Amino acid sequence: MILASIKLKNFRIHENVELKFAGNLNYIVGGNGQGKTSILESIYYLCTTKSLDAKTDSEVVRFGKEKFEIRGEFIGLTEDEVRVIYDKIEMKKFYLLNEKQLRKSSDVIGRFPVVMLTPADHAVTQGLPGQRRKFVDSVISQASNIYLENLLDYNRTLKQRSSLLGKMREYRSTEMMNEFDAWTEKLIETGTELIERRIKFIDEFSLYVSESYYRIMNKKEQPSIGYFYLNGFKNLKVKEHFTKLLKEKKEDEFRRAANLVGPHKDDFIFTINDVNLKTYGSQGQHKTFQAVLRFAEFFYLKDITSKTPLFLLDDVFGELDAARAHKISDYLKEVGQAFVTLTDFGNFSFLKKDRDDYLIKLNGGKVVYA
């Protein structure tokens, strides 16, 4: 799968603009303010209906603009247009392919697989749980159309839950004990699948990891990825620990009105030779890992989806090492279709342009290819 070409209109700042892409490594280069993150925003929308990071959708429409689209083509085994559109009056947004409506998001993820690597992934190896687990959740959503769909519903029933403890908190009525034990139930039913399904993801997954690890660093240091759930426990009675910990803070949950224990409480361990990567990991390392855990993202879903993903990187080579910087640049030359933004292609004299690559250039609105 590839995607030949895009089309923006009142995206970001970029009122108008067409463009076309290589099968293989498509450089974008300019200076800041031109629109390069962008090209990468627009890019996942296309895969995943939503931004990377925007917190609304009316943020990205264009300074006294009403509406946004994007337009891109995929060609794959079948070829798709893809449309999204956005209008901030009304405030709603379209995701049309091939002209007919999707209306939920587990409809369109993973049609089009897509791994993104920009600086803000320190938040994955330095931050708190959350990013780690929205990593995780992220890659095996993209995989798995039954795991997304579950994980959906877990946050539903969580949210449920909450706003009935929160009632809780002042009066207790059979009735309202009855619709707690309801939702309980729901939560271990979904919560357990969920752990279970990330329990198999991370053993399979760390092949992944160890691959790209050494194919980057070269070394014998052994990168390995730990799984802390329900408090720590490891066994492969998931349900029952669930349901005796939840028993357990019963009372604590009442009184606190909130959801202690579950998956969205867990979290992921990454080591370098059995050492604390986020308490002991140099930037240099933590950089690296981060790259890693996405060419593994990408390597992953190629195997399982049967798809090639598209990768974006967004100003990743200013943050490397030079020696770190070519294993990396080296190592793109195998995923297949890559859009990596750069300020200026001249400072990285390492990076391997072939003949069919393309070097997009944008300055001031205008798209010039060298």
Second form
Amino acid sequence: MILASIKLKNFRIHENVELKFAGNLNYIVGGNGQGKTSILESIYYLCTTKSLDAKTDSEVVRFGKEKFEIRGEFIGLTEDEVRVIYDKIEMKKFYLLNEKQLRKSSDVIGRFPVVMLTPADHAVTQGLPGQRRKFVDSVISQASNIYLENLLDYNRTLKQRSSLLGKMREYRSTEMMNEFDAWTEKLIETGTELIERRIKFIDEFSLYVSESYYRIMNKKEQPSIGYFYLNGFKNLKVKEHFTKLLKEKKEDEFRRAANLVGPHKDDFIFTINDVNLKTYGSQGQHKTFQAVLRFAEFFYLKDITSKTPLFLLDDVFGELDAARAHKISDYLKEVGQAFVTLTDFGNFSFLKKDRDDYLIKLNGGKVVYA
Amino acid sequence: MQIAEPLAVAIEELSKLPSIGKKTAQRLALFILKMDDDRVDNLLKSIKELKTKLKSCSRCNNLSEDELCEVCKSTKRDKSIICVVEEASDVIAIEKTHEFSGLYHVLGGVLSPLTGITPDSLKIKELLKRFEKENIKEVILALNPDTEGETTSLYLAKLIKPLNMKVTRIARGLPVGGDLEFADEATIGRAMINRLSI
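Coords for the form predicted together with the partner chain, given the form predicted alone:
So here's everything in the complex, that chain up top.
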């Protein structure tokens, strides 16, 4: 599946622009503020209904306008037209596939899989555990609809349970204790399913990470991902342990009126030769690992879903040394369709534009294919 | 734009109804304006009577014209089975199937601490009282399969199990007559997990 073209109306800086894409590499080149990243963002919208870093939709509407529209034409086994329209006044968003409205985001996610590497990925390896959970959740969700629905179910349970805990801080009746037990049982049911799926995922995904690491770095170093769940539990009897921990932390939960145990506290630990990346990694190692994770995500989704995801790379070559950038550029040739933003093509002598690749220059709202 | 006040008020009131937007409300208001007086009176009367003639069944909380609803009054129903549902509309949905001949109990909602719905605000005490007074042997929990519905089922199951009654939850799975290939992945996945032996 490839994205053949997009049309943007009042989407950030783009008042009215139409772009055609190559089935291989598309280099999108322009100075600061020419709207390179917005192009990638609009593609991300087409595939997920959302902006990448969950900015509000109204922020994306061009200044002084009421609504934006993105129109994309996908060509795979069939030709599909996707339209995303957001109306700032009515605060309504519409996602139309071949003019038919899809209402649930779980009906959209995974249909046109997408992988995006951006400078904001620094949060995945350097930021808080929540950022790593978000990464893992987004990969599994694109591969499994059941996981996504279960995740939404779990998050809803967390909200309800913490609201009840808040009320129980005032006083606790037997009736409330019974209700609390029911929410706890629901938490264990959905939480256990999440943890078991994450264990299985990390197991499979590690192979993809190793492979991508060898391709971008070398075989001398061994990367790995550890999964930290239920306070460092290692056994596979997840449900029993989850139940036991909740019992132990019960009084703590009442006192602090918060959910203290469960997969919303999980973390993932990246290591290179058993050395913790977050604590000891250099800036270069972090950058490389972020790229490795996205390449691994790409090939994992491709194998699992049998669909080739779109690969979006936002301004990633600037911060890598030439050797690394060169390898990534070579690796990209195996990907399929990719979209790469650059400030200036000439600065990156290692980039080779094949005959079929597109070099798209953005300048003051004008589009030039070079 | 200036609209005559009675029309503006009618549009405003109609658009408060579920799934009626401003445009539909306007169409309805203009349509009513063109209707014969008799038909308008009939419409008004039927709406008024909804409020004056219908009440909740004193036993099961289903919608009813009398003290007891049609189901509770009937002599043909199996009085040893109770099906617990969220709303009266669910009773209508199950009745249409003609597959259930027991009694109902309408909870009037599901547990939701976020919106302040506690066991007290649902007809749960009334349900437990029925177990004392009536000769119930089986309870079917037919709540919606969402987060709140499932948790309410867990809550009720915990209360009912010690009373030595059979408790079941309705199955989740594929729609009948639907092709497997057209069902969404989550539904097929759930049906796989909750598969039955034959």
